[in-house]
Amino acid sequence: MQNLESFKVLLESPKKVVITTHYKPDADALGSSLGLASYLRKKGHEVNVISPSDYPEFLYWMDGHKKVINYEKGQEKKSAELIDKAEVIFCLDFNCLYRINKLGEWVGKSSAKKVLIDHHLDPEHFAHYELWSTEAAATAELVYELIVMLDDKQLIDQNIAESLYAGIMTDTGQFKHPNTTRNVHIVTAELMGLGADISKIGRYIYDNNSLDRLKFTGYALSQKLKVLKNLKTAYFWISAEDLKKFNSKTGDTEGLVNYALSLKGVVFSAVIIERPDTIRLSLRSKGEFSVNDFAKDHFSGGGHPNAAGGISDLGLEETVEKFEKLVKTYEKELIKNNKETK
């Protein structure tokens, strides 16, 4: 981290600390907010931490969820005041304010510190501290690094080890992605011996399916997957119509765009859904197809080089015709990812 040794004296003294992640948090976007929540409780700070939206069900398990603030469930008012009197402010999880939404424009204006733990590529640099790395195979991974920078590992608990160790996990995948690299391995084993269970967290979050979110899954695996073999390309098309049917609740979709990354010769998967906001889409690659170059030129987003997202103002159907002329002009270079990683 830059400049720690301010950080620490800016930490002397208790805070009003505000803890924010981006929209629709997942296991480490919430993992790390609430692990950093509880370590800075311990050391004597008033930490309220807000989410932009609700988050799947299968994180409810966590330690301090229950105190989360949810700004679209009618506590805008509540989140803006606290935003307001907040001295400190922690932007965990992404990289621009305007993954925030709304929160962006409350923390762009707050005269808190604000400080940025982050792993996404291209930084907005609006912070006055940042802990950021694209080497990090997740922001939990930092957050437990900034522990121990503070010389506070002694303060990690068994709640505090579970939150980072869920968001460890998930973002590598179970630990089969290429971002698991050896000091993630270190990092991990050091929050088993910290007391996360490890068997626990796994059921929570992989084994807690609902029926509705298995049947969706078997309709859209059969009903909604197409394959461009000759692009080496797989998506998933959603329509809002295909969510209501199965009642679909946050997180039901997470994880669909592994499936079509999954078969064989595919080296570009995506997930194309119809939100009612907007046509919202996940993205995934094998070796070295940038996922992140391909949101960011065309669909106002971007991530990591094997995971980004993106955002359509089009339609689901002109969405999805977008998509498909757009993989076409990327015939030669998938086809060359597809050699290099078989």
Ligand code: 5GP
The other form holds:
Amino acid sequence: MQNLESFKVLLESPKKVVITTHYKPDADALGSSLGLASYLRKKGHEVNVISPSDYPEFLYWMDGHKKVINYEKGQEKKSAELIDKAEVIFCLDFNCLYRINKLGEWVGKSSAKKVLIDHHLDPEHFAHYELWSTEAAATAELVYELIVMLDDKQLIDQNIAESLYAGIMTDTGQFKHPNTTRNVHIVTAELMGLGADISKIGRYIYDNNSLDRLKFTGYALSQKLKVLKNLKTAYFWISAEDLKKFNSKTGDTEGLVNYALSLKGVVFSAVIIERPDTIRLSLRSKGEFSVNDFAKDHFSGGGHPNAAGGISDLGLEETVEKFEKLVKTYEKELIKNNKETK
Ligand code: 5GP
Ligand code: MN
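Switching conditions: you have the form predicted on its own, so give me the form predicted in complex with this ligand.
Then the entire complex follows, led off by the chain already shown.
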């Protein structure tokens, strides 16, 4: 952070703080928000965490979850009031205000000091303070570093350590994506030293499936996976009806995209899902093919070089058609990128 000294001064006296994170928070979004919230409360600030939507049940173990304000669950007015009264607003794990939907408009207009803590590419510069690095594997890694920078490492207790650990574990794909740096392991070791029970957190997040979710995954794998072998691409297409059939809940489709990428020879994978208001795309790649660029250029989205998301305002079938047509135009990039498949 460039203006760290003035940031320290800002937090010297108790403030009304709002922490917000991206729509449909994942473990990094929620874990970094709740870890930071707990730390700031210990420092005497009045902190509210506002989520633009609900999030998966497998995150309910996080300390502070019960206090989270879900904007979409009849809490619009409360969210607006809190943002209006806030003196400091932390924006975690997202880079542009559109990712928090309606809340983005209010945050944009608010006179509070805004603090961006994020690791996505191409941030919008709407904040007064930015702790932004694409070198960071997770926003949780940055939150840990912020607390250390503020000389408060001793305030990280087991609950904070576990929320932050969850963000790092999931955003590195359990320490196997290329973003798993030496620093990631150092920070993880520190969090373990501060009490994080990593085996417990692994079980909470990965061994917590409903039977519906497992059956849905089986169905998607057997019926809804298309492999474009010559383009080293594989994708799932999931309709609203498919989701309904398996009583799908928030988080049930998380990780599906990785099955497609796990196929031998595949360097680009996608899940195209029909959500109530839009078609969502979740994109992953191995190696040089940038899904951030792909999402940005064709599906109003973005993210990281190897993990990104976007939306489409066409129907499901038309989006699938558009996707297939587009992939063909990247034949050179996808085939050239075959170092990964040896
Ligand atoms: P997922 O496929 O898990 O939804 O998203 C993959 C990554 O891309 C995550 O880091 C997520 O925050 C980011 N991402 C997903 N959708 C968007 C989007 O519409 N815009 C931007 N900038 N990032 C996105
Ligand atoms: Mn993240």
